[in-house]
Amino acid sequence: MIHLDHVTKKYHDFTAVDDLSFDAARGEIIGIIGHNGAGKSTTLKMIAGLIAPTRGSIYIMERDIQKHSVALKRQIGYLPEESPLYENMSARQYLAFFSELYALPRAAAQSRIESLLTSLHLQDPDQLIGEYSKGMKRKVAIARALLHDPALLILDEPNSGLDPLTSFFIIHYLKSLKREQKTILLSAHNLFHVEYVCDRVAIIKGGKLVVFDTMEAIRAGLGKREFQIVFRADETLEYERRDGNYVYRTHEIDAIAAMLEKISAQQWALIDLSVQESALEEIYVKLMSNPD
């Protein structure tokens, strides 16, 4: 679906994106994270065809975005971090206006608008957008990006400044779009949301791609995993105590297996077995803290 081939973007002497290469498959959700100024927004704008790379190529559906910009933009829905709306229009009027810009047939446009108003829970669609909350305005902007039913959705900080409930609704809604086989690229500062919704995560530092993989692989390579057994025994043992029980911790799965065999052999009571893994936020902070 998407292929970036050694993409670099320079502004005079400043390199915003440095030799970036990665792929995204159809129906995949890719999270792009990094510090402010890392090159996230620049990358998304290049993929959307809004700015040209200094070097390298970007292919969408096996076509170069620079050579087939007009045709490919019909397949792209783009939501910038700051997305002003026409506040003197209602949500329904606003979407109808953009459906005309997209040259959608009127009947199909009306059906699409009503579907988006319902799925995004856009209440009072005939109310002026200027009277909406920030969360409702963001939903209108997302509906606009989806109006022409694009195959690729590019979202720059879709949850910026939203309350937790609206923010989670939008993330959950994006996850539901996988059923429509839409490819989604999103940048976000809320790493919990990225971890929840994304199939793979790209971490960018100083314009360079430092990690690009599934969360499972990222944890395996950069995080840590701790196994914990809570059990009860009548005798006194040299293990950590908590609430009258013993606690055994280890990072080794073989050690856990051996401990479970011992508990069974000694006829101790197994209370709980759990696994704690590094969150994306912990891994990200560790990466950003390390000097280049």
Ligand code: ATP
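Note that the coordinates shown come from a computational prediction; the quantities given were computed from them, not determined experimentally. Whichever C-alpha set is largest while still superposing within 1.5 Å between the two forms counts as the rigid core. Positions refer to the first chain, counted from 1. Compared with the form predicted together with the ligand:
- Residue 68 is not among the residues whose C-alpha shifts by 2 Å or more between the two forms once the rigid core is aligned; its shift stays under 2 Å.
- Remark: with the core as the superposition reference, the CA shift of residue 260 between the two forms reaches 2 Å or more.
- Once both forms are fitted on their rigid core, the CA atom of residue 230 lies 2 Å or more apart between the two forms.
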Second form
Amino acid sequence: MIHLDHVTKKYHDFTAVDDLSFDAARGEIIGIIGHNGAGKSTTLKMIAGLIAPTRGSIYIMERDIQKHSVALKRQIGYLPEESPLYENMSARQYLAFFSELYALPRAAAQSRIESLLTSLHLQDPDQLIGEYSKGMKRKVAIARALLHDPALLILDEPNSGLDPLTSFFIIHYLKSLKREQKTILLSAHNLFHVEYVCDRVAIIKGGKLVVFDTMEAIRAGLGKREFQIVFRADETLEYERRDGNYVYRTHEIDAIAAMLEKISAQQWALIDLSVQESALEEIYVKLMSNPD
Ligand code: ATP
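Switch from the form predicted alone to the form predicted together with the ligand and print that structure.
Every component of the complex follows; first up is the chain already shown.
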């Protein structure tokens, strides 16, 4: 689905992305992680066809994005790191407006919009976007990126600045898109999210790819870790107690996902979600603290 062949991007003399090669198969979710300024957004923008590499080539569905950008853009949904919305429109109006821009057939667009509003839990879709919370705005931006039903979704920090439950909802939603065989490329700073949702992970340092491997291989190399959720509930529950809160611990990432869903459904308050000795975290810290 995606093939990067020795891609370099220079801004004048500065090399933002340095000889990057990796690929992604259809239906795969790939996470790109790295420090601020590592070159994640630049890489995603090049794959989305928004900026051109200085050297190297990028193929989407076996076609060079530089040569077939118009045709390929129909297959790509891109969520920028910052995505301003039209605040004086409602979510429904905004999505209808974009479906007209994309020239989507009206009936199909309407049913697509309703299905995205439902699956993204966008309540009050007739309320003005300007009155929405940050999380709701991000969901509208994600709906916009998915409107034309692209095969490839490129998301630049989809969760940045969102509360833990909304972030988790979004990441869980992205995972559900695997059923539709969407290929997803996302950048993130929250390593728990990357670990939960990604099939393979690319770690970028100073524009260079330092690790590209499956989550299984990364996990297998680095033993078990514990996830921990701290939450508050007014009722008496059979969980460990700490400082007036409840604590839930597990080694299973899927159990954490189920617990987060339960907390959301029961309207308990999520206080904290942490990962001890996360496999990915360990690799990341080790690599990033190495000066080379
Ligand atoms: P962050 O996590 O902060 O979003 P990032 O990994 O996405 O960072 P990029 O935005 O890709 O990093 O930037 C990589 C490097 O390229 C940075 O040093 C940045 O300052 C530089 N850079 C990005 N865009 C430009 C530009 N248009 N002109 C000059 N330099 C740029």
